Each structure stands twice: as structure tokens, then as C-alpha cells.
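Here we start with a single chain on its own, the form predicted on its own, put down as C-alpha cells.
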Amino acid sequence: MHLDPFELHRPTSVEEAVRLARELAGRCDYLAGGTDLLPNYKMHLNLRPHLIALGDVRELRGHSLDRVGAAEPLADLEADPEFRAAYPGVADALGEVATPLVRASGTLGGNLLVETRCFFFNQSYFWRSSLGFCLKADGDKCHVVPQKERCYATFSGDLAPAFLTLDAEVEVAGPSGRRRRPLSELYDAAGDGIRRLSLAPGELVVALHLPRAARGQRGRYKKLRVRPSFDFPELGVAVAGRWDERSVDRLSLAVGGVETYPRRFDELTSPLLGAPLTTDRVDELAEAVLRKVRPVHNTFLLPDYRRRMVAVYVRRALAEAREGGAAG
């Protein structure tokens, strides 16, 4: 595998990066850590002739308990004990992303926006050409659910479910200016594996913002994958909240790795507020989430197994969050 030629641009500000993306519309990608994009380029997956490198844009770096720059390396977050203690579910997710070497280069924004995956898409050009290309790259039909309208590639990031449970907001810059909105609105629930984001052309994720109330909540992230290191999630379950033996004050649950977008289940957790978080209620919640998700056969593990493991991992995440107590 090799990289085809491309022109590299090095803006030094968010505004310059957005201007370049507008001028190169349809012919460019943003490049941060490159741990997902460049391997895809080597396999000739949706190549662009221009890359806008974000490494020199200082505004995209750095982190605090309130804000994380989109180009902040995951290893820098993982190495911050105060950040890990404040957000234990995020700390779990950080440690589950690929390998230490990948986390040294991979960035927050890259993981939030990581390409959806499917074993018909994530293959070499030679392999894909022998089968017949797919909707997501070079072809006109889906091989997972044979038809020509919808791509079923699966969301494959670890951090989004954990941050979704904390009511994080995403800051976006584009040709029309800047805006902040809930992280959940970054993902298009009505879209598919190709049209998975609600970003307008040329828009750039600048930072993630965390409310003060998110600090110190009980939280966990549990990940199912074939190998205990490196692999993308076949399933990721995140929980966060505040509760004691008498009642639940707050509870949020999000799932990734089984559909085209990471999904929060407020309609299932809201009825649990104000009452004890008993084992029976956890079991009911786990089974309710299982009934909601719809994985398909596009990863190494069979969809029925992944679906059944959703309930198992919801129980495990809540059990560990209950035992671990609040963060320091």
C-alpha cells in the first residue's frame, strides 16, 4: 500500500483552515493525527487531492476540565490525572482507543469524527475491485443489506458515547461563522454510514466543551472487541450519573459501535430518576436498550451476538459505576 500524491496545506488559524476548505470544496480533507485517514488513503478509499493539516493551528490544541481542543492528542488527556478523575467514563474510553502509539497521534476530534467502518469498505482496492465496489467508495450498492439507497457502515469511535453521557457541547467553525450545540447533534440519526454527520461543507470541529455539572459523576465505558488491544469497537457502552442508595438524581446512557451513529437513550433512563437504582431496574433498562438497537452483519462478530451483548455491557457498566462511586 502507498499514498498517492496530494498537496498539503498548513494553515495557522481556524479562519485560514475554513477559508482553504471553502476554496477547495469537494477536493480536500482536514488532517489532524491521521491515524484513520491516512490508512484509508493508502487503501485508495475516497482520496482527495488536497489535505489541510491542522497541526499548526494553536487554537485546536490544549485542554482543561471545561474545554478540549479538537486536535488535542488523546495521550495528553490520558496522562492528565485531574481530567481522568473528573470524568471516569471518558478515562475508560481513552484507555480503550487502539494502542498507546496510536493515542500519541490520534486526536479528540479525529475520534469523534472517525470514519464509519464495514468489512466491505475497509479493504484494499484490489479486494474491493474483485468483489465489486460499495456505496461508500466507488460503487453504487450496499453489500451488507443489498440495495442502492443506504449505507450500513457502523460508527467506530470510543469517545463519543462517553462524552454524550456528560452533556458535552461541540464548537464548530465554518463559512457562516461559529456555533456551539450539543454533541448529540453532531451526528445525523436520520442519515447513514456515508451521511453520518450534520456538519455543513467545510465546517471544522474546534473544541469540545464540558459543563461544570459533568465533573465527578459516577461513570464507566465498556468496550467489546475481538482483540483486547488495537481493534475498533464492536460495541461501546457508556454510563454517567449521580445516585445514592435512595434515588437516582441523574443517569445517562449511550451506545456506539452497533449503528451508524452513537446513540443516547434518555427515553429509557429518564423514568429511573427519583427512585433507587435496584438490580431489577438495571435489568429492565438493559433489556430495553437491547430491544432498541439494530446491528447488522458488517463487522467480525454476528449482529445477534452484538445485540445480546448490549444488555450484558449495560449491566456491567452500571455495576462498575455503582461500585466505584463518584470521582474524586
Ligand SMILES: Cc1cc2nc3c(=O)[nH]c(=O)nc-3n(C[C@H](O)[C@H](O)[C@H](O)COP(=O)(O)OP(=O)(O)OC[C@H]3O[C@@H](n4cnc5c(N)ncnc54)[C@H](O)[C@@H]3O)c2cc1C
Contents of the next structure:
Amino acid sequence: MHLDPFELHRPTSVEEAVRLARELAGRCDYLAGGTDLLPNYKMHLNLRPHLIALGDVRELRGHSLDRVGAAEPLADLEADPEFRAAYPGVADALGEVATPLVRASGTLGGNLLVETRCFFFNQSYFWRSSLGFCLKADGDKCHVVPQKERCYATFSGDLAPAFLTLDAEVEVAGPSGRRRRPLSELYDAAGDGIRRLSLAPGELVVALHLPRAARGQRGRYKKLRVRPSFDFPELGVAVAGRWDERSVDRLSLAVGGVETYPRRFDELTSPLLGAPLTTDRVDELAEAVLRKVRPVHNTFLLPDYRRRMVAVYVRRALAEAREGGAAG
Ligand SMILES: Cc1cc2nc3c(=O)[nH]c(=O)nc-3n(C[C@H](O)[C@H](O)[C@H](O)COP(=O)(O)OP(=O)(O)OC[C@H]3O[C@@H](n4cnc5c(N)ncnc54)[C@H](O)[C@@H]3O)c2cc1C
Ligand code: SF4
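Any chance you could show the form predicted in complex with the ligand after that form predicted on its own?
Time for the whole complex; same chain goes first.
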């Protein structure tokens, strides 16, 4: 596998990056750490002739407890003890992304926007050509659910579920200016699986903002994967909240790695507010989440196994969050 030639652009401001993306509409991708995009390019997956590198845009770097720049390397977040202590679920997730080497280059923005995965998609051009390709790249049919005209590739980023539980907001810049909206709205659940983000063409993720109330909650992220050394998630469960032995004040739960987009389950967690978090209630919640998710057979582990493990991981995440207490 080789990397085809491309033209590299190196803007130094958000405005310049967005202007370039508008001029090169349909022929460019943003390049952050490149740890997802470039391996995909080597497999000739949706190649573009122009790459807009984000590494020189200062506004995209840096982090505090309130804001993380989109091009901030994951290793820099992981190395900050104050950040890890304030957001224990995110800290778990950071430690689970790929390997330390990948986390040294991989960024927050790239992780939130990581390409969805499927074993008919993450293959060489030669491998895919033998099957006549698929809807997501170069073809016109889906090999996983052939009777439907949409893509079911799996969202496999580790950080999105953890940040979703914290009510994070994403700041986006585009030709018509800047806007901020809940992170959950970055993922377009109504799309066809190929269009799976609500970003307009050329829009750039600038930063993630964390509300003051996100700090100091109990939190955990539990990940199921085949090889613990570096595999993508086959399932990721994040929980965050505030509770004591008498009552639940706040509880949020999000799941990734099983469907095309990461999903928060407020409709299942809100009935638990104001009452003690008993083992029975946790069991009911775990079974309810299991009934909601619909994995398909496009990753290594069988969908029924991944679905059943959802309940196991919800129980484990909540048990560990209970033991861990509130973060500092
Ligand atoms: C061996 C290996 C194992 C991996 N395991 C995991 C894993 O376990 N969990 C996991 O979550 N990931 C994993 N990854 C994927 C990837 O390394 C990480 O998700 C990483 O955080 C991606 O960040 P990046 O900066 O390298 O993204 P890039 O590859 O640079 O970009 C990814 C996508 O996001 C877009 N993009 C990037 N930044 C912006 C922005 N600011 N605005 C708009 N678009 C943007 C790019 O155009 C591209 O489409 C793995 C990768 C490898 C190679
Ligand atoms: S789910 Fe279907 S369309 Fe999507 S990548 Fe897999 S085979 Fe292709």
C-alpha cells in the first residue's frame, strides 16, 4: 500500500483554513494528526488531492478545564493530572485510544471525527475490488445489510461517549461564521450512514467546550476490544454523574462502538434521578440499554455478543464509578 501524491496546504489561522476549504470544495480534507486519515488514504478510501494541515493553526491548540483545542494531541491531555482528575471518564477513554505513539500525534478533533469502520471498508483497494466495493467507497451496494441503501459502519472513537456524558459543546467555524452546539448534534443520526456528521462542507471543528458543572463528577469509560494493546472499540460505555447513597442528582450514559454514531440515553437515565442507585435499578438500566442498541455484523465480534456485553459494561462502569467516588 502506498500514499498517492497530494498537495499540502499549511494555513496559520482558522479563517485561512476555512477559506482554503471553500476554494477547494469537494477536493480536500483537513489533516490533523493523520493517524486515521492517512492509513485510509493508503487503502484508497475516498482520496482527495488536497490536504489542509491544521498543525500550524495556533487557535486549535492548547487546553484548559473549560476548553480543548481541536488539534490538541491526545497525549497532552493525558499528561495533565488536573484534567484527568476533573474528568475521570475522559481520562479512562484517553488511556484506551490506540497506543501511546498514536496518541502522541492523534488529536481531539480527529478522534471526534474518526471515520466509521466496517470489515468490508477497512481493506485494501485490491481486497475491496474483489467484492465490487461498497456504498461507502467506490461502490453501490452494502455487503452487511444488502436490502437497505445506507451504510452501517460503526463509530469507533473512544472519546465522544465520554465527552457526551459531560454536556460538552463543539465550536465549529465555516464560511458563514462560527457556531456552538451540543456535541451530540455533531453526529447526524438521521443521515444515511455515509453522511453521518452535521458539518456543512468545509466546516472546521475549532474546539470542545466543557461547562463548569462537568467537573468533579463520578465517571468511567469501559471499552471492549479484541486486542487490548491497540484495537478500536467493539463497544464503549461512558457514565458520569453525581450521587450518594440516598439519591441520584445527575446521571448520564453514552455508548459508542456499536452503531454508526455515539448515543446518549437520557430517556433511560432520567427516571433514576431523585432515588437511590440500587443494584436493581442499575440492572434495569443495563437491560434497557441492551434492548435499545442495534449492532450489525461488520466488526470482529458478533453483534449479539456485543449487544449482550452492553449490559455487562453498563453494570461495570457504574459499579466502578460508585467505588471511585467523585473526582477532585
Ligand atoms: C493502529 C491504530 C489504532 C487505533 N485505535 C484507536 C482506538 O482504539 N480508538 C480510537 O478512538 N481511535 C483509534 N485510532 C484512530 C485514530 O488514531 C484516533 O482516533 C485519533 O485520535 C485521530 O486523530 P487524528 O488527529 O490523527 O485524525 P486525522 O486522521 O488527522 O483526521 C481524522 C478525520 O477527522 C477530520 N478532522 C480532523 N480534525 C478536524 C477538525 N479540526 N475539523 C474538521 N475535520 C477534522 C479529518 O479530515 C479526517 O476526516 C487508531 C488508529 C491507528 C492507526
Ligand atoms: S456497512 Fe455496508 S456500506 Fe457501510 S462500509 Fe460496511 S459494507 Fe460498506
